[in-house]
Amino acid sequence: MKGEKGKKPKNEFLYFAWRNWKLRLGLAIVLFFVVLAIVGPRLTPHQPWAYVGPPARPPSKEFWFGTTMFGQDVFTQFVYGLYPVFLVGALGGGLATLIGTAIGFTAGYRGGWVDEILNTFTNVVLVIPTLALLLIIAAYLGVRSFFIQAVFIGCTAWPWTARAVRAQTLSLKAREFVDLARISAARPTKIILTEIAPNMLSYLVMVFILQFGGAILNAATLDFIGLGPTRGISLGLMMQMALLWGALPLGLWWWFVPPGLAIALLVGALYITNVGLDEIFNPKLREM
């Protein structure tokens, strides 16, 4: 592929990444919230649940996002609630990607009865209503943390990843370079890690991004219906508190709009980033 002046770019990925506006936009939004999650708590002297001012105050110079019905600073809750969102997204999405990738690689490469057993297990988990299962598990836990929430989400969100990775593995294991690795008596694990996985790296990155966004949505749903962590604050818990205390009918829009908008922007940015990466990794979709 040649550059604009007829010269081949030194780093082809960076060249096309910089030219792709979807990737730039998605990463910019995600990076903004990452920086805000790190720096935000230092911008406020308050604690999330502290009563710091008059109740139901709209946004002002003193309270940037206004106050809740109980006089709590909404901006403080917002910036403190961003970290759990990234924590659950990274842990839950990472665990789902790891489990699905491991099962997909094993089923696709081994084939035979191993493939049948793992594929059947994947299909069984796939048809189980994930949200209903999470609701049941969360309802029976007396004490819930963000870590436990991420583990449950990760353990229920992997089936579609396993099926996708299995299909890719079935295609790659028939290639000549895999046959050469088998002839050299390489172990199956080594063949998967050194021959098959590197050729799927871009695909696995995009799978993780989708799992990341899915974990954020699942966590926000659990928080919103009151089955989130029993301690701490998150964007979903902010929306749940706003719902419980009638923020919408009372017109306290500043209580629920910031967390809801942030979740929508984050998940949307991750999706846009994924589309941009797909256009970069796939030569047929690249913008010239």
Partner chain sequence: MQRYLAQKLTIYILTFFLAVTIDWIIPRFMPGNPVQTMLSRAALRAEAVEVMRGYYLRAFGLDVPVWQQYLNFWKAVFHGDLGVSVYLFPKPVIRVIAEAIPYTLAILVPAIVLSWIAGNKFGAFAARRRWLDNTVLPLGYFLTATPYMWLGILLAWGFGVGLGWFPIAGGYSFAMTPHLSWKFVLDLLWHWFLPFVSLFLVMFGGWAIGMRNMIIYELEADYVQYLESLGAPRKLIRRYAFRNAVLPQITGLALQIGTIAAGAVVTETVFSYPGIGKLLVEAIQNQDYFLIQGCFLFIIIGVLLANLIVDIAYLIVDPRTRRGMVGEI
Second form
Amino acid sequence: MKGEKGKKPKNEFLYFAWRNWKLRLGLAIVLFFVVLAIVGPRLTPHQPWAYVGPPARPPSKEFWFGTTMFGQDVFTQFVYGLYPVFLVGALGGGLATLIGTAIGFTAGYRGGWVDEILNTFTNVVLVIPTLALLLIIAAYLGVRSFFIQAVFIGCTAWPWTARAVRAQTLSLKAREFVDLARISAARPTKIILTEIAPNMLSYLVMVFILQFGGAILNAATLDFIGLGPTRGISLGLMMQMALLWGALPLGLWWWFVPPGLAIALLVGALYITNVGLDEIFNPKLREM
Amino acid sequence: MPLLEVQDLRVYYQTIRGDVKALDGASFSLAEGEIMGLAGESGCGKSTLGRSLVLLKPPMKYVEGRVTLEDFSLPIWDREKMNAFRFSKISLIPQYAMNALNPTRKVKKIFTDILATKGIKGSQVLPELRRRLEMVELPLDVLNMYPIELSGGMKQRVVMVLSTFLNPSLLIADEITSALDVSTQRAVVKMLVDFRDRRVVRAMIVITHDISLLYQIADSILVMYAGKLVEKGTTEEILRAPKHPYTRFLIASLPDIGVRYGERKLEGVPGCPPLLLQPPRGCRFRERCPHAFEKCLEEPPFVAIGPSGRQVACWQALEEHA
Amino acid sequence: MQRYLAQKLTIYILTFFLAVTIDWIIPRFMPGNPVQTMLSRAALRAEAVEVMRGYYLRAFGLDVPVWQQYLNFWKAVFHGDLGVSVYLFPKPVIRVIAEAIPYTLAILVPAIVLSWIAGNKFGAFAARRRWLDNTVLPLGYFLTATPYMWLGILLAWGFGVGLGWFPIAGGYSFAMTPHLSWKFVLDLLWHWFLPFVSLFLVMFGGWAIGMRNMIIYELEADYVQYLESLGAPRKLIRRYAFRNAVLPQITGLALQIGTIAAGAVVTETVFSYPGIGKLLVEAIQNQDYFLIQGCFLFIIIGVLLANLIVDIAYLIVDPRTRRGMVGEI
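Coords for the form predicted in complex with the partner chain, given the form predicted alone:
The next block holds the full complex; its first chain is the one shown before.
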């Protein structure tokens, strides 16, 4: 875009954001589920584990998503199960982003032996299959909560972020404006805050979105295996219950379709939002 | 008959705010054997001009104009049809020559792959390739190396050999020295002249920020400002006796050799170039020009003054001449 | 090249060391003293007590100092002595695992390899073809966002329960005993199909999108611009771009192996497919700690080996690492 000085970049960002169908679609779906998670529990008179109706009924006016083998209301379980999805996603994803950024940034910015050590550590944790590790930890923990689950996920999911942030820092460090700042003897914290951080912010937003989605999937898997929180309801737990109590051979599809579909839609929407953001931040990727 | 003739070429950039008139009507010609320097501040449209002759693609948009090279009318608006002329008739040494080679292919493979698309077998041209590499003082070993194993200067020379391998009629060199140190710059410049002297290429357009570089190499200089041609003349004429007030500023602010002025704002010229989204009527340099008078509200024509073929687009210069 | 491999091997050895240590620490220092629990559970079966106590003394040796316990554990690991399964008593853990491994490999290896190849081809094909791109993209993201178990459940429901084409549980028919005959092999394949497809599909979406994004980045690279300036046809440009885009996809494969292993665990659970994953889940449900430890160890070993294979593949494909130009991928 040549010869276009003096325009307001904020407007341009909003313009492209609105024009980008990927961003609109992704955000719309995410927003839909957020609203459902907030409003949902008020739409239903039941409690998730209460036996409120006849067993194994298909969706009806009274039970929107049908009932389980035991006569629990699937819709109630579903909307109550959405809340922990966002909790674990935000907390676990946020923690992973934070740890990954801190480690990756320190390694990339400091370089030398600090980089050597942090990078090796990152690579080691990267190779360990996260979920297997979570499994054996969770297996030995008697009492588990959503909070603990989120913390564990956050503590194991950071390595790829650390690697990506490290690479990003290295490339930013090599750019002219940082050199200039350094020649003019600005303090490191100042260089970081005024030169590097603004350039990396868009990138970190996208990393967080990916970590958010990843944390949701990890939590669902743990819940499904039966290593989720010991109290409360979650979408993964719903799927485990459905499979455990014969929803498959009995054809009680309303029991297992909604929770999985919600996760797939939500996480897929997060990913698509990310592609949209990428196109906005990277003019080269825009469709012409 | 000139080798290259460009008539009233207009190429815009499409943006969300409408078309940026980056090249707004350019007419000039190039004689056989001529090395023409194309100079101006960044954003003046000189790179747009160079690029649109070779690879015109979005967000660039062809508006109008004709380009004739030798006897061919170039279909520059048609990306596919231009393939017949690229490389063989008109070729480019790009600004990004350091990154222009696929990092995961050996140099030799890059040559044979691209030559194959023109129906030429790599094995047939090996002797010629050897000769060309010698010309730019590259050892033969580079053929068996990966681009990342070469230094920046070596990569640049490989690109020079590749771009000129089919003896194109016109070669466009776009800011090719900006990433090089001074001594390498000098060597590269010498090679470019060599290409012309040995008739590897028939004419050349050298796009640069660096007017002092043009002094060493160019026969003529074309100066651009805000999407318009403002002055063309022989190198001597432009450097010794610039007619257009903008050219005068450009020469006056000429720093020591090797320093690129385009990265700083022009010294002594108040204001900055107009936005090309909706350029002002009349002379585009008007608002910064110390000699502007009411006539400058009208657009000055880019016309020849004097017998030497010198051209200028300035009312004042025209009046002086008349 | 040597440096590259040495670096990688160092990381793997460190990882293995760390994993075994975790495997040793967790049952000992977790709240609730799981080892004690296990012993008291084993005590319910008279014949188990002696065996368990024997292993317990050998591997845990609680009467010796902690560092010696740790060394003893390493000794046991190297002898393949992972204890005895409580839940499948009296089978040694190592044998239980050995029987499960072929099933896991049978669904994982083809699913990984085929989805990687097909996904890459398809993603490259879709990139920058607007109509295809705009349909493939949301679909691909939806697929990789799908929890493995949910896709498995859907497939089992549709093709198993609904259409009745495939069985929904087991590695082979209940009525059969494993032997070598066409009938049994066909039966194996019949049971293998759905878990395989389920894994394949989720991964396929991921690879297709990854490739699509990589190609788009590559097509913006300077060398592509240059090729275009030289009038190179689309075919050559796409070939170069594909080749270069495959490299990060190989790295991506290495990064994904852990996630894929997790996918296999839940997929096996859905289909009651007798691999390591199902074994692990059963071990967890039955609090069979030796079996849990063993499964974890083998998953780690498998992941490390897979990483090593990917590294070697990368070495073969990327000339830069071969010539020692790039320190790491």
